[in-house]
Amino acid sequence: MLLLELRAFGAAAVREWRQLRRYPTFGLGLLFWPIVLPAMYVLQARGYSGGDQRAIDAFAERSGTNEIAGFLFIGWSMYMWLSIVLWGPGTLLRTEQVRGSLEALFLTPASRIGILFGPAVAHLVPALWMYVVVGIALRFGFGLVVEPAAVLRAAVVILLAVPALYGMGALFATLVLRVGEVVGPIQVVRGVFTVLCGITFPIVILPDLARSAALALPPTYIIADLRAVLLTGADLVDLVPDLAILLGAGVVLCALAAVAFRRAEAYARRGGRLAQY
């Protein structure tokens, strides 16, 4: 039975690669907005400093390093890589329904559990690519240089992240199989991400309410550990807390997930809702 499921679970990331490949484009998106979102609030930022070394100071207080283009730039790739689960795993089960596709996946045997994560591997490999980007527009583009071994403990930290984000990723799309609509939810999340989890400044200029708000949410606790490692060299276990709670967010995410998946799939089946759009 368990191999019947991961070969279902193969399926599905393989299907969805091979419907992004199809799409060479994509790719192209992932080498200009990566790095020209974050360059145009770099040049802001030195823009605004006037060169004055107090404002650096300043900076470097509150953020905890004085790498600005470091600091925007890894926020930034938080937001693609945000963007990417979005508008992937999380608008997965309302394109099948619009295909008419919807309604076929749910008659065969395959396990839920497959359809709803199995294609979220999938857009692991342009969440990756954007990382690549990010890293060579920062040592070529604004001479930073990052260790090999800062490297390795951020793709941990990134690897750690996974079921947390993908797990958000899963839970948007099953809430928007149930509300019938992507562009509006999808604006809504990334502009409560983009506030609240510090991809352009530090949290703590927030006020105490909107602080909160931001540390119940898996994207602060990655940013902030990138950050860490990248640009302050954090070793892995000065971070234990902030990824103990990513893991176990997780699992909460991924398991209420799959418990609101069953519910909507039940709420469509009576309704007659799984082939309509």
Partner chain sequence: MAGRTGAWALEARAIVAITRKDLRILTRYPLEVFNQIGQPIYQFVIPSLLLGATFAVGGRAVGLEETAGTGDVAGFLILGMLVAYLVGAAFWGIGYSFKREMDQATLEPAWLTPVARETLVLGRGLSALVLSAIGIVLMLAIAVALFGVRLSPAIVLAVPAFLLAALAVLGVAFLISSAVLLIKEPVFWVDASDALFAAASGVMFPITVLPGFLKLVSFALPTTYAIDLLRVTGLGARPLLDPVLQYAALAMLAAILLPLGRAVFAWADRRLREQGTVGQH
Given for the second form:
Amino acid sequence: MLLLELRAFGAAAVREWRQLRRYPTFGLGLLFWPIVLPAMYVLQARGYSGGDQRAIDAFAERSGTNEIAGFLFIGWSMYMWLSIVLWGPGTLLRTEQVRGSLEALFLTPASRIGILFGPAVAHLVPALWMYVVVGIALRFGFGLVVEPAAVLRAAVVILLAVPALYGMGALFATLVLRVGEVVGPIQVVRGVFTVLCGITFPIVILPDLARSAALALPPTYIIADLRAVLLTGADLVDLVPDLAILLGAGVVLCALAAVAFRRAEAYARRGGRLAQY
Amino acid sequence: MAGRTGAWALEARAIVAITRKDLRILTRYPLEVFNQIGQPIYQFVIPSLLLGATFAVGGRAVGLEETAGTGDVAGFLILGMLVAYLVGAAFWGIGYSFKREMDQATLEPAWLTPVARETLVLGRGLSALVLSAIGIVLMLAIAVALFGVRLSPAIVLAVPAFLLAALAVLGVAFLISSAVLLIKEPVFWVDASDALFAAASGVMFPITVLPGFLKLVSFALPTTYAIDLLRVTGLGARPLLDPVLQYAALAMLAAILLPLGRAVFAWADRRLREQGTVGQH
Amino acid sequence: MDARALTKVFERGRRTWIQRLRREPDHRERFVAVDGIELRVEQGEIFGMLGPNGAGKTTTMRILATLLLPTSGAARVLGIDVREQPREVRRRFGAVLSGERSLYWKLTARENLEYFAALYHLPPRRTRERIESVLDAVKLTDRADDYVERYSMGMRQRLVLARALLPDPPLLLLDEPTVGLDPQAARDMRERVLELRSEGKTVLLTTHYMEEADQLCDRVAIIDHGRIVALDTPTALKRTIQAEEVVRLEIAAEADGVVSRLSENAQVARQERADGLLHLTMHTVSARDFVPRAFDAARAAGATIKHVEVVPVTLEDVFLALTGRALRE
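So the form predicted on its own is up there; where is the form predicted together with the partner chain?
To see the whole picture, the full complex is given below, headed by that same chain.
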């Protein structure tokens, strides 16, 4: 039984990956944006700092590092990971709905968890690739040297962040089924995270209320922890409380997504509405 | 047959009809309206402002004072944004909209009407401009009310520069539209070139921080001069070049880009007729 | 409207800039979609182009509609050259080319028509009246203010026809106007097309339904592989095959010897083996005479006739006689 479930899960992942690859400029985007987007903000930081040591010191004091490029690349890599999750698993159910194949999915005996999370696995590949591109750009474009041990620690942070982020994606996927629109909600959600989670700035400079809101969002922790291990040499032990929060959030979000999905299905059964759009 | 003025009036009416149609459809996606206007604010202005705040010394942007000659981060960004709206209108509002129409199969019936092809571009331009205008007004209001930006009245001297830039950008819009009509998967290209165009124009940073060869690209873009003249007149920023020279460059670029864009668009229309791909999607 | 030696050749694949610069020979595969089509459509008639999918009907239509440039040859619509003066041509026809999807689904029917009215250069004072008139003509007046997304497929197709009628054009180009419609909606659409002729309009339509061509068209051009293989009125076309009736037989037979015996009594238009049976289509002057003989012939050849069907001659049979293939293939 479990084996069958795993196979359904794997099939969903493989199918998703095949579809991903068919999108022609997909690879180009994954090479272009991870470099260009943060690089623009590095240039902006250059405009803000000038040659003025006082400005550079002010940045270092607030952010805890003077690696400006590293700071910004890590922040934007989180933004891009979030985009990959929202555009990928986040739009998945809606795409099935528009194509009219959502009902067919509901008719299969495979568990709903497989439908909801299987394709997400395929989207881990572009996310990992994006991190590799960011790493190479930082190393060779901006001369940031990071010890292998720190890279390993960053990998652990990323791994522990997966449930939280993909839980958010799955929850989003279920909610947009009811909204009936994808692009708008993605922009809004991404906007909220951009404004709050410290992609281009340390969250200490936010007003109190906004900072509290930021601390309720998992990406805030992912960004802060990646910066800590990669730029300021923090050990994983120092980050245990953060990582525990991340994992906890992951469990809660995945559970919420599963519940929301069940409710969407029940709603569909009652009204027969889910097949329409 | 209608006279020459009559023909103009009919084309003008078609432009208005296109705009009305676009705006009508938009109102049926309220979230989309919110995003089109608000996205530059929450996706770009706020993160940029907060990055600026990270570099502030005692509330002063000492670094920006050095690189741009003004310490007003919000004013600096928002005047850049005014022009970024124009660029966005050209790339997305006009150029990419052709792809949308192709996907919806609504481009072909428009192509079958006697309306001039250029009218289809101008109509989209007008609707994009209406949306941009709302964004611009909103952004200026936020700048003044929330960030205490004080623009000098001398900024009216830069209005002709803005209009010249709009004409030049319209030429660019013709070029992008041609590309969108001929390329199969234009999303990435439109997205990437829009971002690069805006960045190289100095929307988010003074172009003096760019490496040498990229600076040359900046000087080839009409928007660079429009942004600089807005900042020079509105905020008292240090000009990149003598403003008179900048005006001359702008006028020259508009005089080149607009006819060039129209010529390329006419060529693209002919290519489409050879390939018969206007209805394909 | 007339077309002379109209030809369209498509090239498959790409020729790179480097190949162009080096002036390398062009190795792209060429596909002749339209191969020297000659036709003349008279004012006030319904002219049909009948042929299987991919025969070149739609390509011809798109050339006439100014969407496509011919590789060679010329076409004129109401005396105006489609290549030289496309905008003048577009002022003179309405077209249903891209199917029922080609509307703004988030607009109402009326809003869709308002938009296209401006694109068709309708003067403002006539716009409202024209919109009411075309909505009435396609019987959508009572649903005119509903979003198109709530329409059935047949209603959307009618709205597409209404759009084509907006400028009150003397000529209508209809590409497969009933494809995908349910039988009732298709019947409605055909009735509308007949009404158009009674209003004095010229209609050029393409179809791969032979009943449609038979029922609607004053004259039909049968097109195959980009060429016109026959052109006449449906009645005259049907007369070209020397038969009054068509007999379809299903025969259980081991050898093919039965075919030669049967062909002594009627013309074999088509034979095919499927499901272990031999399917024959026979053209005959009289089925009444032929069928008993067919049974005798089968028995003599050691075969058994399993099924007999007698039908009148249709354009399908004309196509079969001309090309050796069925329309549906």
